[in-house]
Amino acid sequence: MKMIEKFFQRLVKYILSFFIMLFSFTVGLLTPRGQYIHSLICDYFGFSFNKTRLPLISWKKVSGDEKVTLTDLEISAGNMRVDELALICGVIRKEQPKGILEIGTMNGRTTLNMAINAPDDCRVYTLDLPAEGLEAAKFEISERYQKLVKKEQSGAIFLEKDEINFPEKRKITQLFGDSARFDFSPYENQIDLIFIDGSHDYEYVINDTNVAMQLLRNGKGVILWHDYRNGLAVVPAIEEVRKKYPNLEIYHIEDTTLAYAKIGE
């Protein structure tokens, strides 16, 4: 019986596949989608297209000298390098916003050091998709990312700081959903940095790239994007960023996985 399972799982699956090259060198040829897989298929078998290209630029020039405070600085599966933690709320402490967006909760450690190193009358509010809305999510999300949305709890640890200790979770609201089908409306013009950390699909990463080009006050902002590095989809999707806005200049904070604009200089 196993092996009659299996030889059916193995049929479906070339079924599927078939069906999925069929639509990938037809019509998949003029949607992100299909150039995704071509993409996933020549880093499959080695030719590796997805290599970082934007320009450098120094540490120093996005967040200058600023001293931070960090807290909880154990790193569980999702979470970012503790001297990246470092350079995004240096870039909070240089640039002082009063709005603050992050697209990707997972645990809250992000967020609780974003609030600590943000001024007292700054909000942020971070967004994560919950463990139920996986079915409904516009678009597809890869395996290794739908494991940091299967948890427990989102923002659990900032969630679980008690307010005389850590009065900066006060400046924290969560928001809940899917961020390619979330209502932004209310955040239109309110938001000065935006941090994109969600799924890192390459059509999340635009879709997140055009809501935060949405909610910037008027304008202008920092915009940065976790992840970038070679093999990855914000790569390629970064470049598609780039083609539709041609005047946004992104570059790539060196020695990071880190991507950084910062518009109306």
Ligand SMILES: C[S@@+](CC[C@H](N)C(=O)[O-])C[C@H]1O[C@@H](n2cnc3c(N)ncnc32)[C@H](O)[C@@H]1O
Second form
Amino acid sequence: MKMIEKFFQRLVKYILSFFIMLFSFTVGLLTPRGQYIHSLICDYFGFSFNKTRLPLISWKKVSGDEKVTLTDLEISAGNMRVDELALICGVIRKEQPKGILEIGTMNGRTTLNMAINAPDDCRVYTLDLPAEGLEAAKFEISERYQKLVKKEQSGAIFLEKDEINFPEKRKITQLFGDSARFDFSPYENQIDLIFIDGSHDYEYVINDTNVAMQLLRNGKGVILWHDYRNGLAVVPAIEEVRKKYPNLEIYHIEDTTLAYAKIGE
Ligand SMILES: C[S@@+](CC[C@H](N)C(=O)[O-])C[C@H]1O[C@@H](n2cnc3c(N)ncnc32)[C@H](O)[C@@H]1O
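Any chance you could show the form predicted in complex with the ligand after that form predicted on its own?
To see the whole picture, the full complex is given below, headed by that same chain.
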């Protein structure tokens, strides 16, 4: 019986993958899903483009094994892995920033978790591009990220929380706009940790890093980039950033898709 079951399972997988391949090599060629399948195949056989190449750094080095508190573990579109969320909160516990900026709010899951783990007197700014701002965005935003922009509400997770159980939400300030057009001047010299997780398109990653460099308090602090992984534009964008800021030592946090730099150690 088991043998027959296994045989049928294999047959179903064979038929499904046949049709998925058929899709990805025909109409799928024009869709992000089809293109993603091609990247997966190339990665699997060792032909990765935009391969990650930053030096690795350990979790312990960046977070010092700090204890963290997490909430809302369920992952929705655009959210990160729970271990990466925990690690970012660990970095916050270690660094004790007084000002945090997140570029790319989505549903606010990371924003709220950062606020919970930040010192009492910390302000957590989170910037998001509203759907109606897409047309006027300075650089092209690929379809993949446009989907994340087109949502009903930014920050729904912390907005829906009550202040009695989640007093940390008072630390959060929501900002709206395109990170390439937004006037960040009121926040200059006020940010100690910046999390770059807006559009992962090449120009935006470079732009958002320039913003980070402009905002850090006395030029010191931590920058984290999300989605540093094979095949994504974050990889060549960070290579460009390294050319522009040769003294910026950027690392890839091991077993994550996070890049990390601590300036002014
Ligand atoms: C990957 S999601 C962010 C996920 C969130 N940081 C988290 O950890 O759960 C990307 C977010 O960036 C926002 N975004 C995309 N392009 C942007 C831009 N040019 N300026 C500001 N926000 C942008 C999108 O609206 C979306 O909410």
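Keep in mind that what you see is a predicted model, and the values were worked out from it rather than measured. So that the term is clear: the rigid core is the largest set of C-alpha atoms that superpose within 1.5 Å between two forms. Positions refer to the first chain, counted from 1.
- Task: Inspect the rigid-core superposition and answer whether the C-alpha of residue 9 shifts by 2 angstroms or more between these two forms.
- Result: Yes, the C-alpha position differs by at least 2 Å between these two forms.
Spell out whether the Cα of residue 21 moves at least 2 Å between these two forms when the two forms are superposed on their rigid core.
Residue 21: C-alpha displaced by 2 Å or more between these two forms.
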